[in-house]
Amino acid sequence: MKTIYLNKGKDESLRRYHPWVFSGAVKQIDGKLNEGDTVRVVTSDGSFVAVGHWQIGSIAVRVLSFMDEAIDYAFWGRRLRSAYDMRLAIGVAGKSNNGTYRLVHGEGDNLPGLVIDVYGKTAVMQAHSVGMHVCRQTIAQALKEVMGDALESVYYKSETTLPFKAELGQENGFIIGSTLDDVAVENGLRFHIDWLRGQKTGFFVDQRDNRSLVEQYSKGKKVLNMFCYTGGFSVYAMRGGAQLVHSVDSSQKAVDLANANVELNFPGDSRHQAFAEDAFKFLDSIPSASTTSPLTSYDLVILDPPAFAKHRDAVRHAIKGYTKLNARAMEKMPSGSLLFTFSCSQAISKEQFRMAVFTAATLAKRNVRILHQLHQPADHPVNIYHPEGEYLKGLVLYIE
């Protein structure tokens, strides 16, 4: 195992257990390194600090352990067992009516660069670092040992998440087993999971609790689910007794998947319609709240757009986007309606998102009250030493 020496004083954040070593902190490297190698991190005088995966970029090392230990099969087994035990303890895993959850959430489970989502008896594993890619076979085997009969197959899906400059020639595919069954159960509802071509690992597991809240408020409502993707919010709204549900996404593939998921749970139900349309164009087609148009007006609207800011340089533009989107929706909503609005941009803070929504309410000239402040669920834990892991922000608003 090669050694990385830090510049003097650059071990302070690591002493506070922050799991990243930035490239500017590196003084010298003992020997030639390949991206993805496991390295020891030491101070300028040689004192041990951490062990982690070396990578090219602003984050030079993702820390796996602050103990001087081997990163071997036993290590992966211990970490995966800890993650699985936590999901069992909080009642997310091991339930007959829910086989959909996140088993590993990167830094939140002390496994930076690794995401594992479980869909029934299939785990979808995603590497966000070359180090995790290098270890993928060992991790998959350790995962099978930890979960036993609860796991039959492991699908590796990292073509779009690994650094493109690494030139790994990575292809998605099964590491362990295989299955043609793409249906998973979440809180008693069934969903087709497109882990082959879908976004993320095939489903947005992080909105599970918030989908349940939509169900709670949907009875008798006319629901609009913008950026619907798989139609998760739409299916929950229908079970909640919505009067009608409209799903909108710019992608025809997403619309087809949303329709398939509604049909899977509510075959032949005429309450649902889906539209392949640009979000702003669709919102523009809705009559303003001040009119008495016979066209549909919605009294429960869900805005769950893709990340507007994937990095810090895009923050200002993203805030403008959130403001414009929320203002447009508020202008169309009748008095007494509910707005569920979200940001999944890690670069946007809770305060910035709330300010964008506040500005939107001012522009729309609406009186707005906050009913709920939403976040990612318990199976997406935030490492207390890594606050950057708190990425999902949401508000439920009462529009007057």
The other form holds:
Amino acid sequence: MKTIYLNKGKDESLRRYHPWVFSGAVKQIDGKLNEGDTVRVVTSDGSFVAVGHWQIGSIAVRVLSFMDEAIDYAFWGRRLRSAYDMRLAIGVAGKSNNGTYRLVHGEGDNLPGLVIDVYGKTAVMQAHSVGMHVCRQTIAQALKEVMGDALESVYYKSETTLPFKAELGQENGFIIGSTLDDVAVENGLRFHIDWLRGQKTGFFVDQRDNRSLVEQYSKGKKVLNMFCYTGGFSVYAMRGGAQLVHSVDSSQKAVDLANANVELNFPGDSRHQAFAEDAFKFLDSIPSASTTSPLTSYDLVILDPPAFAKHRDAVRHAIKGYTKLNARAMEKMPSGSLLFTFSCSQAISKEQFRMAVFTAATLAKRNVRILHQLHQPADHPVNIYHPEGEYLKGLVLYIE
Ligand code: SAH
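Next block: the form predicted in complex with ligand SAH, after the form predicted alone:
Okay, now the whole complex, with that chain kicking things off.
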């Protein structure tokens, strides 16, 4: 294993178990490194700090362990076992009516750069670092051993998540086994998962609990699911007894998928309709709350847009985007309606998001009460030493 020396004093955040070494902290590299190599990180005078994966970029090392240990098959087995045990302990895994959950959430499971989502007996694995890409086969084998009969196949999907992908030559495909079954079960509802072309690992597993909350509030309601993608919220709203559900997404593929998923759970049910349209255009086409048109009466609206801020520098612009979107929706919502509004931008804090929604309420001149403050579910844990892992936030508002 090669060694990386840190500049004097640059081990401070690592002593507090923060799992990243920034490139500016690196003083010297012992020998020639290849991207994805496992390295030992030591202080300027050579005392051990951590072991991790090295990569070119602002994060130079993602720490795998603060102990001086080998990163081998047994190591991956221990980490994956610990991740799986946690999901079993909280009852997300091993349930008969739910086979969909996140098994590994990067830093939150002490495995920076690795994401694994489970869909029934298939795991979809994503590398966000070159080191995890290099180790993919060993990780998949260790996962199979940990999960035993609960796992039949592992699909690797990292084409869009890795830097320098051309040079790595990876492609999406099965590493272990294979299956033609593309249907996953979440809380008893069924969803087509598009591993090959879908966003993330094919499904937004992180909204499971929030979808259940929508279900609870849907009885008799006219629901608008904006940015619907797979139609997750729509299907839950229908099971909850919604009177009508409209799903909107700018992508025709997403609209087709939402329709297919509604059909899978509620064949021939005419309560649902999906529209391929831009969110702002669609909201503009709804008459304002003060008129008596029947279109004004969506009384439960979900806004779950893509991350508006992918980087720190985009924060100001993103906050404006959230404000505009929420104001536009609030203007159109009738008195006594519910708004579920989300941000999945990691760079936007809970406080910033809440402030954006506050500004929206002011602009729309609406009286608004916060009923719930939502976040990512327990299978997307936050490493206490890595607060950056907190990314999903939501508010449920009562619009007077
Ligand atoms: N709510 C979804 C996830 C949303 S992902 C779920 O629970 O699974 C974000 C979606 O927003 C994507 O499907 C993308 O196609 C869509 N989108 C992006 N920009 C949009 C726009 N301007 N108007 C409408 N949809 C948009």
